[in-house]
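Just one chain follows, in the form predicted on its own, and it is written as structure tokens.
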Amino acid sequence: MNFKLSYKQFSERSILVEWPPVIDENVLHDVTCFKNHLLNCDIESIVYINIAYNSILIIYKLTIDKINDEILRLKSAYLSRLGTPKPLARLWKIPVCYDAEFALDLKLISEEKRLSKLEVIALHSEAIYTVYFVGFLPGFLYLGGLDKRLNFPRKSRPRPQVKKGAVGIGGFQTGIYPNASPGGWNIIGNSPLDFFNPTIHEPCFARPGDKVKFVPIDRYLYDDLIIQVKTGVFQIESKIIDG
């Protein structure tokens, strides 16, 4: 399937390619396939490709002198991408502690949605989420697939500091803060894992197109996993799936 794309110069050394403005797994698949196709083409002038929900930002080594020629080149590459193998996807099982100490906004969501706290936790942890892209902070996973009953607007006034590992809901998305930072999402739990490690080859273990399943854990296991992560003995559970 070919989508109608728009191509425009984003800066003197970059081009933005945009798909229809929807959050959809078919669009995500096409975005990742096009990115992989461009990488497989081994175009020396391209130094980096970054993806979002429905766009690709292509960054070049040098100033783009002939923008129309380069856009025609990208359009041709898009039409020839169909033979690109489908990227392998993994399902990652991420432990989350929903104890009151971490769940700063669980009561608010529970009351506003007229659900018990246990119902909110169940709805949040039973879903299988799709990693659409990684951004905002290094290792911040934007996850689609939140149950509609948990859709909740972001805070009008963000917190000045959100704890590392905080699991939050922002509108129709859920995600995990990989490091302490300001944040406007509604916090309902915390994960003891590291979501970004700049010292390894792939600093973020998850990629766009992967799936995520949250696994509720109690505070005792949370504390134990904190130690396992710090000492480097913890191995996150995952398996290859048909993406």
The other form holds:
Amino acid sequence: MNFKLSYKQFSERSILVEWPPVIDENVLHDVTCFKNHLLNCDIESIVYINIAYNSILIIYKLTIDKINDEILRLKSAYLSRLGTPKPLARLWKIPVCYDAEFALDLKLISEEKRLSKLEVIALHSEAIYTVYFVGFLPGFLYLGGLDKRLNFPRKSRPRPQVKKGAVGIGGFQTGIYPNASPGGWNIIGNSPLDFFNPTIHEPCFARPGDKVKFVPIDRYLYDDLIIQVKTGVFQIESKIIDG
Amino acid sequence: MVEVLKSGLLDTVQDIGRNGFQQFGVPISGVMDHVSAERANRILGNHRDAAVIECTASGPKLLFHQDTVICISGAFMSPKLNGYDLENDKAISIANGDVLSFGALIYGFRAYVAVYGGFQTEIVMKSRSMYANITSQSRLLKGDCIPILDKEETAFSSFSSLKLKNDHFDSIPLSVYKGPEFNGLSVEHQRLLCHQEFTVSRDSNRMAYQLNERVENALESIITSLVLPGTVQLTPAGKLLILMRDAQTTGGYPRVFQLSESSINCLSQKAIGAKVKFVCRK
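And the form predicted together with its partner chain, for comparison with the form predicted on its own?
Below, the chain from earlier opens the complete complex, with every other chain and molecule after it.
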């Protein structure tokens, strides 16, 4: 299926391509398919391509001379994108400790939503989430698939410092802070994993199109995993889910 | 080696940035003002990607532990070598034991210190640009020692330098393209954004410049989409945010303008309280 896309010059050296404004897995697959097709085309003038929910930003080496010609080239590339091999999607199991020490806003959510804390944890950890893209902070995964019953507005006043690994809910989204940072999401747990490692070839283990599941762990296992991650012996559990 | 005896307000090592890692959420970073940094490197015969020290509002005090050549460009912060006044945009020979210091800020906001061959700090993701959680240090501090190359006698030739035009530092207009959400604004609102003068707020840094004046905002937030350095966002509270070199890679606020590359460089030299105006390019 072909979506109706809009093509706009964004800066001297970039073009923004946008899909209809929805968060949807079919759009995600089309966005990644078009991106991979453009990468396979190996167009010399393109330096890099970045994606979000319903958009692709294509950055060129030099100022774009003939914008209309370039847009035509992209349009024809879009029409020939089908058949681009799809990278294997993987399901990652991410340990999360939901203990009170980490779950700063779990009580608030459970009271406001009239759910027990255990019900909140169950709803959060039973779902399978889709990785849409990485953005905002190095290694921050934009995940889709939060149970509607957990939809909870961001804090009106962000915390000046949220711990590395904090798992939060912001509106209809859930995510993990890969490093300590200011943050406005409601924190319900903490993961001992590294979500961003700038010194390795794949700095983020999850890619757009992958799936994520949170696995509740207790405090003892959390401490143990922190050490395993630090010493490099930890192996994250994953399985290929389509191919 | 160069030793930091005292740091300024914010001194960082920067090159032309970390291009191509934005799919991992990594900011581009790099020098805020490419024109000035490139000038300093060019005067020394360096590659344009050689790492420089970016000084913000005030400069550091540096002790050189070896002979080399340096050049200072960008903002004029009354640089001195062993207490004697220096000029910007000139190659300066340095002997082991020399001390570079800075005084009052006369114009501009960011000065660049380039050294023969570039500062040799760690490379992470193909760049030496400092950024928290990517490089091991996010800024230079007192006591830091920065490796530099040994100067080769014959390798260096000085270029006669052109002074930067003053409007690089004091021009008010910023040339912009319409952002993806610009056309969603009412006609009066569009006209207002293109005619009003705005003031640089004190909440301005390498990540974003904020402007003081509040403007009415009738635009809804968008589904998180892509942004670049130079993207002008309009927040729900009616504040304009101009993303700069350390900008995040994605954002959910409507994007009303995109600064031209040269306007990003000009804005980088603006201090708190400076006036700016958006001028739409055809």
